[in-house]
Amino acid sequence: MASPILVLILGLTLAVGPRAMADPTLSHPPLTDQPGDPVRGLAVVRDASRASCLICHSIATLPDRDQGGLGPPLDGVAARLDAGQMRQRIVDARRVSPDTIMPPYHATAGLFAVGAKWVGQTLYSAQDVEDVVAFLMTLKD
């Protein structure tokens, strides 16, 4: 039986269409006054009991098995995106690419097929987002 988080992610990705780019330079300001912690961010990225980034993405330096290949590898992502651009993709990648299959991790508007238990809830807290951004910003090579 699939985990509730995986079912939620799959439910969010049902309407996949041709990829359209909005503005790839869109940036999102920090969600908290507390800076992100890259160590906590790595824990969130790897947490298979939640909406782990490794379901869809891979990071070559991590020993985790069964990393995803659906999304782009995250190796060197900090060389391609600044923190605000990365944060926007985590908060709600639909603003950057309207037809993305990446779920919005810190948005609740415009969702469909969301179980009653999760209506109005974000996948990641504001601090989780900041922590993930801090970790991803360490991936420069």
Second form
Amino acid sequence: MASPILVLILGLTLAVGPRAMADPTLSHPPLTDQPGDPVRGLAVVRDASRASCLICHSIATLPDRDQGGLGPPLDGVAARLDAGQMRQRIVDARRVSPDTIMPPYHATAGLFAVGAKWVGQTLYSAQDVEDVVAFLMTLKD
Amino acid sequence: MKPALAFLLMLGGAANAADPAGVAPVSGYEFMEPATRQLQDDDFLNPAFFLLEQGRALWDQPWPDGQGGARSCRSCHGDPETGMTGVAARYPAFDAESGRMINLELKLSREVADRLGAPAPAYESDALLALTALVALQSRSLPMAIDVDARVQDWVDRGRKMFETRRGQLNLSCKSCHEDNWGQKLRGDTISQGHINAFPIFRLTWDEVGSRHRMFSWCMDSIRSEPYPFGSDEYLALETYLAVRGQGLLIEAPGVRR
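Now that we've seen the form predicted on its own, could you pull up the form predicted in complex with the partner chain?
Then the entire complex follows, led off by the chain already shown.
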């Protein structure tokens, strides 16, 4: 028999649902042992064939034309967020804000009608995420 | 930024805050660069007009009627300019025969097969795009005017649900872009409201003419969602919803888009 406390917690979780569990300060631990490489991270961010962040965001120091305007500019983002918070947003921004339009880059759960070519795969590998985080942490102003 | 677009964007901001459906729809034309608009404005520059020659040839093409005579689209409908006025503005429409919605492409394909006894042109073939463009041209500058009864409303509701459902590896819905973020920059594109009043369109990105259903598949592909087959119930529902959502927009077919 489960303890009454556990039952209570489960009940609350079900009643409140995932929305209310979203937390803007949520932090995610590193996904790999290998430290992120900011140079490779920059290349990943700019790669237009891989759902580039620049579809939606802009980074003023990059020469890329046609940067996006759906999300906030990422200039100075390292001054606003630490590496764990940055990682959480890239891994699965829904955990931070449930209605976000930012795609989950390293999660496969809770998605609908994913194309056959992509089923079960994540947009970014664990090391891609680490590299992108390392690059974003260079955007101090 | 052009003053007109700036004004639309202001409207967009207001609309997003309040009830997006309560604002008059804005054609994708308004979101195009001047050079792209010019291509649509001038029939001699509009690359989709090449297809119209083929459309006219098909319109006149005789097929044996089995009694030693011949029949063609023209033999029943006369000039497309008179016989087809306003037809495209009414589609998709409920088709009592099949009990489902039928759009212009499927209707024209069926006309060719059933009335002329000719091979039905395939979805997205040059022949069907050409016929569709020819017929749609006869509704140019007329408002989209879909007749919505209870049967059609079912498809509208279903299409709306599709439009609003997040899908694909990028977890976006049509609404995420075309209702909540129109006017914003998505890489090189300014996201429009996603209306269907200009189809078939010559899309510069494709370097050819494509149908509404091809556009749906393109958008689904770009969010890494599994597209549905052209002419499927899913796309007919989406098309019906979008036609009603854009009621009153003037038909621009054949249009030109980036």
